[in-house]
Amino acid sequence: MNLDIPHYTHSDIGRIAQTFLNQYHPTGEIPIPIEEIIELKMGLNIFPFPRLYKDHRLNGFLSRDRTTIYVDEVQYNQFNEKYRYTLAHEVGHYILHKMCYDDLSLGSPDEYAKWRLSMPPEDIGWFETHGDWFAGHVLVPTDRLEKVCREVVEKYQDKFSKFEVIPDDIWSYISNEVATYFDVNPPVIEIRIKKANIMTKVPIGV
């Protein structure tokens, strides 16, 4: 069985994510209240599932009828940033992959995990990449990211200006602080900075 997945580009998903935010969070205030959007505005259920990752190696999954997002209970209780990312990732599947779920008949985490393993690597690769791209765009909108990066860089500009050579890992350092504004883990910010070309838009040490 092959998944009938449209091969969206990163830019395509950025536009879809922005439309999503315009509808469900028009103020654009950060951090994006993804849990509130899902439960109160989209009318979906969030269900903390015991041992979901330990037993099935799943952070979360969207039910076949697209009414419930199951998320690992430990993540739900202890790892807020990862939990928020998992929610946004699964909303990505809800928005982007309706046609896939219409063809599924999966009723349990075990069935879902086995289905994923049975899929051609290219298909499941696109499926999960779309979810990651959507989560990144929704939780870290490009316009807000550039604004926050400018604020953080300006905050430390005196220090940066003293560097004879800007360290290669300077944006990793900056990402740690920027991440706190968006309530995500720093690697999410690092990826978004690269994808959005923030490094060319926000000068350092000048």
Contents of the next structure:
Amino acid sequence: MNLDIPHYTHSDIGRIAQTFLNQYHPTGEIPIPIEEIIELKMGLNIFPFPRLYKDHRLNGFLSRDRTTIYVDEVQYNQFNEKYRYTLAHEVGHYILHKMCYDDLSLGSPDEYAKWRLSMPPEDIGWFETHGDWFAGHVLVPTDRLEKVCREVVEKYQDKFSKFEVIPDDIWSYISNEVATYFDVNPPVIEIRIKKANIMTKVPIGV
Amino acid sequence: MAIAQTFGNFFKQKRVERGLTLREFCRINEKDPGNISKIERGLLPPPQTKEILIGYAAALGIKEGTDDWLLFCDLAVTSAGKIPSDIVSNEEVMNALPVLFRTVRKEKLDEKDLEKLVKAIKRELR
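Since we've got the form predicted alone here, give me the form predicted together with its partner chain too.
All chains and molecules follow, beginning with the one already shown.
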């Protein structure tokens, strides 16, 4: 049994994420309270799963009945930014891939294993990419990202104006500070900055 | 509002009414999130000693002698008999399995990996 991969573009997922935020977090305040949204507004369970990463190399997963998000216990207790990203990624599956969960009819763990091993890795890759895009858009909404980037660039404008040439990787440094506003890890911001084309919208050293 | 029919449902409903995530509730009250989650989902029986019940009730803002307190105690008694046996059913396992996931490693997923994962999930359902 193959799962039909829905064809979403990055922009499609941006719009879906915005609708999600309008529904569950209309104030748009950052950092986005993803854990509160999931538990208190959507009514899903979050369960800290012991050794999920250590033994199975998994950060988390959404249960087949879509009631519970299982997250690696170490992440749950110690790595807040990573934990928040995992939650947002799994909610992405909840929102974007409902049909896949509903369509899957498997009767036993053996059938499940057979099905899962027959799934082409590149198909799984697409589903996971959707989850990553959704997580990025939800935790780092474009309008907020642009606003924070402007603030941070403004703060360091004096320093930047002393550079003869603005180094290409300046946004990597800026991402470190911007990430603290959103409670995410800096690479998430770097990717969002590139995808949202912030470099052209927020000039540096001008 | 839906009527809470089990101890676990009612526990979760009261926690959510207080605006507390599981993690926050457990941090404030020094409880284990794994165990509380299992109680809420009906995978562990409600405590049967009054002292522990009083402790949970206090954490949930339920005052002794109120209607909520009586319901809390009644559900603790009635839900105790409805807890599933130690053997996890096929349906429970199938509902809990992951559908979409990617392991963080280079090697391809194999049968043994999945067997190990199913076993771990079964363990966490009790």
